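Only one chain is included here, represented as structure tokens and corresponding to the form predicted on its own.
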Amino acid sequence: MLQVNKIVIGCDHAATGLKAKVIEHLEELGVSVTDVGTYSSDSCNYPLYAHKLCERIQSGEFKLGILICGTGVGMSMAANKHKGIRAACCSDTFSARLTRVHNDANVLCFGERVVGFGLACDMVDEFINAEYEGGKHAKRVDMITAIEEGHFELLK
């Protein structure tokens, strides 16, 4: 059972041929996405993508989100850069699924040079299906906000 019905999807220009291939699986699942570009192979700055995406997810339109680049790498420390946004950089599904259920990730990264599209997809299946746990992983996401915040003295 689907957990979101809308996702908000990016990439920089090493990976336009499998974001496409992601958004059509959605489509196909019946999740609608917007996708926040980039549009073209020509070379571009990937945070400005991340940014983007990041506006939304924080803005409360969307719950959810997915960035591609070449390993993921770059994605998501960009991603991770914004207020509450947690996201995650995985090559396998068990990764992909835990991030959500224990870290209550809001954006999955992942790249075109290191899974292919099989792998891609199971991936973001895992993601959106998985519903967060909260309980014992709560007090450690808190904890996360609370670096983001500056509040060290909350980290005992």
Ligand code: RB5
The other form holds:
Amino acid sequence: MLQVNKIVIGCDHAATGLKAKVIEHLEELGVSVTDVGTYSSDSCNYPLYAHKLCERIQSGEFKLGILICGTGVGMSMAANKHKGIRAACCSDTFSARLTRVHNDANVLCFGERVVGFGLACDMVDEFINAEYEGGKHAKRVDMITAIEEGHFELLK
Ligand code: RB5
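With the form predicted on its own in hand, show me what the form predicted together with this ligand looks like.
Time for the whole complex; same chain goes first.
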């Protein structure tokens, strides 16, 4: 079951083509999509778009986001520097689902140079349909937050 009816998406110049297709796919599912850019294939810097997207999640406006670059790796690195953001770079559907269920990931990252359109959409479907399980996983997610906040004494 769809866990969100709106989502925020961003990319760099290496992924505008795949982003357009993913947006079309999401809209066909009835999900409203906000695109923070980039909007052209002119060379740009992916951390800027990771930041634009993460701000919209940190503010509470969106629960989930999608970031696409050449590999997905740079986007996930930049996104994970933001408080409260748990970004997962995936190239398989199992990880895309489990990162919601176990890690409460709020940003899915992948690469246009790594995955095709079909796999990208399948990963997006898994990500937006999966629900965070909490329970024993909550302590671990809390430990990630503790690291983020420098409370290393909570790591037991
Ligand atoms: C851009 O050439 C490329 O470095 C970027 O899209 C991404 O793959 C970085 O992780």
